[in-house]
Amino acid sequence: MAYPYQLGFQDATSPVMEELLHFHDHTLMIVFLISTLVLYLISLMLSTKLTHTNTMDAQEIETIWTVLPAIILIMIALPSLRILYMMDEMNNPLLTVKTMGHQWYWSYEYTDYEELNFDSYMIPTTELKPGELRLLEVDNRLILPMETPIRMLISSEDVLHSWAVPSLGLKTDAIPGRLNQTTLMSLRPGLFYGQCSEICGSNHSFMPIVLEMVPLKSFESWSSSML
């Protein structure tokens, strides 16, 4: 999860988020190199009064600054397309969970089980226990098995919402009358926090998301106790 004064991303806990972090570093390095080159050329032009006629009118230089940006764009586009296809791919999910956004809470339904559904509300600040996080804790966490491909079906009952968990690389819009689909898989157990990421009304900032990833046996025990 995030910590105070954090500048970078949260630690990745899914294969997709790991790829996104690598792509971010890859793109950032390209931007840094381009910015350094441009600043160097600008400083060079401002610090000299000489004019080179071959620089002002040269077919070779025009070819270079046309071909080079095209190569750079390809270097950015290819890994980007790979991650897009990875995010859309469904590898035989073993569990399906339907998520509905409401003003201002989330409801979850495990469609593979009969009558296993619940609402998830934020715990008010006055009711928090020592060590719990303000504006991030909920009364019913979404319990899911780790190292298991899970399909999330996301929609809304009223207005636009967005179901987002940064450490898993997830952000899917919840749209009334439309069912969006995404997949998630956590590589390790733990608590992972998210929030609604679409302005949805006066209490938009009070509808957090808490995923508790547990081993498969623990999930089976929990689901049996809920039925």
Given for the second form:
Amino acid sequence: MAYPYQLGFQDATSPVMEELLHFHDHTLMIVFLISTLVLYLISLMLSTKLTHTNTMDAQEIETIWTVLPAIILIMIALPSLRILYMMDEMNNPLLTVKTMGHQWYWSYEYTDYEELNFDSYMIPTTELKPGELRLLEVDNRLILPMETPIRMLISSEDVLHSWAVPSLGLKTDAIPGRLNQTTLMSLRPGLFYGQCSEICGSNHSFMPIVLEMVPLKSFESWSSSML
Amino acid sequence: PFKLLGILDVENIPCARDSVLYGSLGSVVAGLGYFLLTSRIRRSCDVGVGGFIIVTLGCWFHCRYNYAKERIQQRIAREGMKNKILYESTHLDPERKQSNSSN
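If the structure you just shared is the form predicted alone, then what does the corresponding form predicted in complex with its partner chain look like?
And the full complex, kicking off with our chain again.
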């Protein structure tokens, strides 16, 4: 999960997020090398006594600095498109969960077999127990089975919200009157935190999302106990 | 974490540290070698920077390709171990299916 002064991504919990981290490493290395080259060129320009004011053309260098960026862009675009299409693959989800955004809480519905729905409000700072995370804990977590493809259907009852869980590489807008779909799969059990990612009013920063990924048996016993 | 030029986290990104170190070595070798052959200082620096970029990029792609292959093999091994533990001695045992098909 996130820690103070964090600059990079959280550790990946889903296969798609792992791919995104690798793509980010790949692109960052390219950016680092281009930055090195540009810094070097700037230092050369600042340290030369030469001047040349009557250049008419420079065909070779113009060819190089057209073709090379095109090649670099292709090297970035191909993995990017691969991941983009991978994120849209349908992988036979075993469970469907609906989440509705409200001002200012999320509600979750498991309606595959029986009707199970509940609201998820942030725990106020004054009511936190020792060790709990400020502005991130909720009263009812979204409990899901791990290592299982799950379909999330996301919408809103009032204004725009966005359901985001960075560790799983998920961010999907909750739009009133529209049903957005995303698939979720966690490779590990644990707690994964996210926050609303679309401005939705005064308490936009105070409607977090907490996923509790558990083994299938634990999920089955939890859902039986809730019905 | 320490980041080169403030952006590249060489401690945590796989292959980053090795690529930058090999790139630095290649840069020094190329730049120094060019200088020893030609005694041209500015051009040697250019060759050094060019060498750094090319060697870093080459090591990076080579290392990441091998890393990706290793991850795929690890995933296959993990799945195989899980399936073996779950399905051993049942009708879904992958080894039983293979021996049936070979018979």
